[in-house]
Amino acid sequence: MKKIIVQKFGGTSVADTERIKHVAQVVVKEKNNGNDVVVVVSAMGHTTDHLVKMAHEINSQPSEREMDMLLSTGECVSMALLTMAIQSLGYDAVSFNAAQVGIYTENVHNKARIIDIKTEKLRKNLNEGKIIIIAGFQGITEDGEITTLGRGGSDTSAVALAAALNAERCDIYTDVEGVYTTDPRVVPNASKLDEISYEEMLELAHAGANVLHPRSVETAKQHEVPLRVRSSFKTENLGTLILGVEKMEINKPVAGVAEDSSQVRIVVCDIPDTPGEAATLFGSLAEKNVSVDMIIQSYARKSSNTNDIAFTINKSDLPRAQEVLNTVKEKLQAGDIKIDENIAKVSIIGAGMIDRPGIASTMFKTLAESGINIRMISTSEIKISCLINKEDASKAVKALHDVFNLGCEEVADVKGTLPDC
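Taking the form predicted on its own, give the structure of this chain alone.
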C-alpha cells in the first residue's frame, strides 16, 4: 500500500501562474517518489486581502456569512489552476472544494473548527492513481453553509486531512526554509531548527511566530501527524521536522524567542471582589468568540473590596470585546476600562526549560539590563511570556536570543538569504 503525503502550499507559493507551474513540478516529483499525493492550496498571493478590500468598499459592515461565501472563492481559483498545471505535465489530477470532499465544520463563520472529514471520495480517487488538489481554509456545515477557518486555515485543513487519511506526514511549503529560533529579519544570525516538538511549536505559534497557525499544530499533536515546514523555492532543503517531544534529543533549555505585537491590553478597574465576577467577565467574552491570552488579577483593596483584572486579546477582536465590556461593565458594577495598544508580548520557549532553575531569572535580568520594563508575566511548563512596550520589542528579542545562545555563526547575506545552521 502506497504512503500518502499531504502537501500544503501557501499564497506566496501560488502567487502567479509561473509559481503555480513550479508547484506542479514539486507535486509531481513527490508522486514520482512512489507516494500518493494530496495537495492543499491557499488563495493566490494577496487575493484574500483584495477580496476583503472590495467587500468593505461595498459594505462597511459585511455579514460574516457573505464574507465566507466571498473569501472561499480564492482557494478555488488556486486549486483549479494547479490541477490544470499538473494535467499539462501528463499526470491525472482532480480538484475538490470542501463541500465536494465533505470537510464538515461547526456552525461558526470566519473562525470555524473542523469536526469531521469524509475520506471515501478521496481514497477512491487515490486508488485510481490521481493526484488530488483541495481548497484549503474552507469547510461546510451539516446544513450546507460555507464556512472559513480563520487565519492560517489552510495549514489546519492540510493537517486535518493528513490525520483523516492517516498520512505518512504533512509538508507545509512556505516562503521560509523552516522554523528559526526567532525572526531572522530581527536577528540576522537566527538558527534554523532541524527539529522541534509539537509542544514547542505550539507555544511559538501562540507567542507570535507566524510560520504555522496554532490550530494546525494542535491538530498535528492530537493525531501525531509528523509535520515538515519547508521552502517552496528551495525544495532540496528538508526544512524543520515537527514531532513528539519524546522522539527528540533536547540539547538546549530554550529553543526559540517569539514576539507578538498584535495584542491589546485591557484593564477592567474596580471590580467587586466577590465570587463569580471573573466568570461573568470572561464567559461573556467567550460567548462572542473572543479569545483571551494573558490574565492578571490584582490583590483586593480592603478599603473598597475591589480589584482590577488585566488581560490581553488579539487586536482584531477589540471591537467585539468593547461591545461586551460596555454591556458587562454595568452588570459587574466595575469602574473604568482602560485599553492599551502600545504593547508587545515577548516569549522564550523550550521543552528543556522543565525543571531547569534560573531560566526565568535570566530572562527578567536580561530585560532589566536592557532597560525594558515588564508589565505582565505569564508562564507555562515550557514558556515564559512578558508584556512590554511595543517600541522595546526588537531590542528584547535580540537580547534574549543572545543571552540564551540561540544564534549561529553565519548571518543573512546582503541579498537576504537566510543562514542554514
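The structure displayed is predicted, hence computed values, not measured ones. In this text, the rigid core denotes the largest set of C-alpha atoms whose superposition between the two forms falls within 1.5 Å. Positions refer to the first chain, counted from 1. Compared with the form predicted together with ligand ASP:
- Once you line up the core between these two forms, the Cα of D49 ends up 2 Å or more from where it was.
- Core-aligned CA deviation for S63 between these two forms: 2 Å or greater.
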Second form
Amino acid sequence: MKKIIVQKFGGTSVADTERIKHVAQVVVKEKNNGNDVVVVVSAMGHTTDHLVKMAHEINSQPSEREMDMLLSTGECVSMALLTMAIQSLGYDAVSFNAAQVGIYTENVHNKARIIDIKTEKLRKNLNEGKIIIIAGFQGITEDGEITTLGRGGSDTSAVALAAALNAERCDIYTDVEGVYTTDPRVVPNASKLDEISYEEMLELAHAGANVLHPRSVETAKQHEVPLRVRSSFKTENLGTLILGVEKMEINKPVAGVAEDSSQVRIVVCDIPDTPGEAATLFGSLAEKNVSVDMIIQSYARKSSNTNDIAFTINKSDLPRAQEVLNTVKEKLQAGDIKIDENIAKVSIIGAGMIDRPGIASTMFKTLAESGINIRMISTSEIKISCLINKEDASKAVKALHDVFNLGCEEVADVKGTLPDC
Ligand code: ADP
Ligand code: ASP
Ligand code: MG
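Right, and the form predicted together with ligand ASP of this protein, after the form predicted on its own?
Below is the entire complex, every chain and molecule, led by the chain shown above.
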C-alpha cells in the first residue's frame, strides 16, 4: 500500500491564481514521490475576513448558522480552483467538500469539533490514483447542517484527516518557514525551531501563536500524527517537526513567546462569598459555549462578605457572554460588570521551565523594567501568562524574547541567570 501524505495550504499560499498554480506543482511533486496525496485548502487570501465584514455590514448580529453557511463558501472556491490547476498539469484530481466526504462535527456553529470522518470515499478515490482536494475549516452535523471549526480551523481539518487515514505525515504549508521562537513578523530576529514538542506547541498555539490552530495540535498529539510546519514558497526546507516531548532533548527553559490580543477581560464585582457562585457564573457561560481562559477570584472583603471574579474570554464570544451576564448578575445579586477590551496576553512557554526556579521572576522583572504593568497572571506547568495593556504587547514580546535569549542559538543554563547572546 502506498503511503498517504496530507498537505494543507493556508490562505496566503492560495491567495491568487498564480499561487494556486504554484501549489499545484508542490502537490504533484509529492504524488511523483510515489505517495497518495490528500490536500486540504483554506479560503484564498483574506476571503474569510471579507465575508465576515460583509455579513456585519448587513446585520450587526448575524445568526451563527448563516455565518457558517457564508464562511464555508471560501474554502470551496480554492478547492475547485486548485483541482483545476492540478488537472491542467495532466493529473487526475477531484475535490470534495466536508459533506461529500463525511467530516462530521458536533452540532455547534462557529467552533464545532470534529467527531468522525468517513474514509470510504477517500480510499476509493485514492485507489483510483486520484489526488484529492478537500475544503478545510468546514464540517457537517448528523442532521446535514453546515458547521465551521473556528478561525484557522483548516489546520485541524488536515490533521484530523491525517489521523483518520493513518497518514504517514501531515504537512502544514504556510507563509513562514516553520514555527519560530515568536512571531517573526513582530520580532525579526526570532529563530526557527527545527523541532518542538506537541505539549509546547499546544501551549504556544493557545497563547496566540496562530501558525497552528490549537485543536490541530491537540489532535496530532492524541493520534501521534507526525506534523510539519513548512513554507509554501521554499518547499525544499523541512520546516519544523512537531513531535512527542519524550523524543526531544530540552536545553532551553523557554522555547517561545506568544501574544494574544483577541481577548477581553470581564470583572464581575461584589459577588456574595457563598458556595456555588463561581459554578453558577461559569456554568451559565459554558451553556452558551463561551470558553473562559484566565480566572482570578479576589479575597473576600470582610466588610461586605463579597469578592470579585475577573476572567478573560475571546472577543468573538463577547456577544454570547453578554446575553447571560445580566441574568447571572441578578441571580448572584452581584454588583457591576466591567468589560475591558484594551488588553493583551503575553506568554512564555517551555517544557524546560519545569523544576527550574527563577523563570517567573525573570519574566515579571523584565516586564517591570520595561514599565509594563501586569494585570493578571496565570500559569501551567510549562507556561506563564501575563495580562497587560494592549499597547504594551509588542514591547513585552520583544523584551521577553531578548531576556530568554531566543534570538540566538546559545543554550541557556538557567538558575535565574541567562547567558549573553
Ligand atoms: P495560514 O494562512 O497559512 O494558515 P496563518 O496566518 O494562519 O497562515 O499562520 C501563519 C502566521 O502565523 C505567520 O505569518 C506568522 O505571522 C504567525 N505566527 C505567530 N506566531 C508564530 C510563530 N511562533 N512561528 C511562526 N509563525 C507565527
Ligand atoms: N479560512 C478560515 C480562516 O480564515 C480557516 C483557515 O484559514 O484555516 O479562519
Ligand atoms: Mg492558519
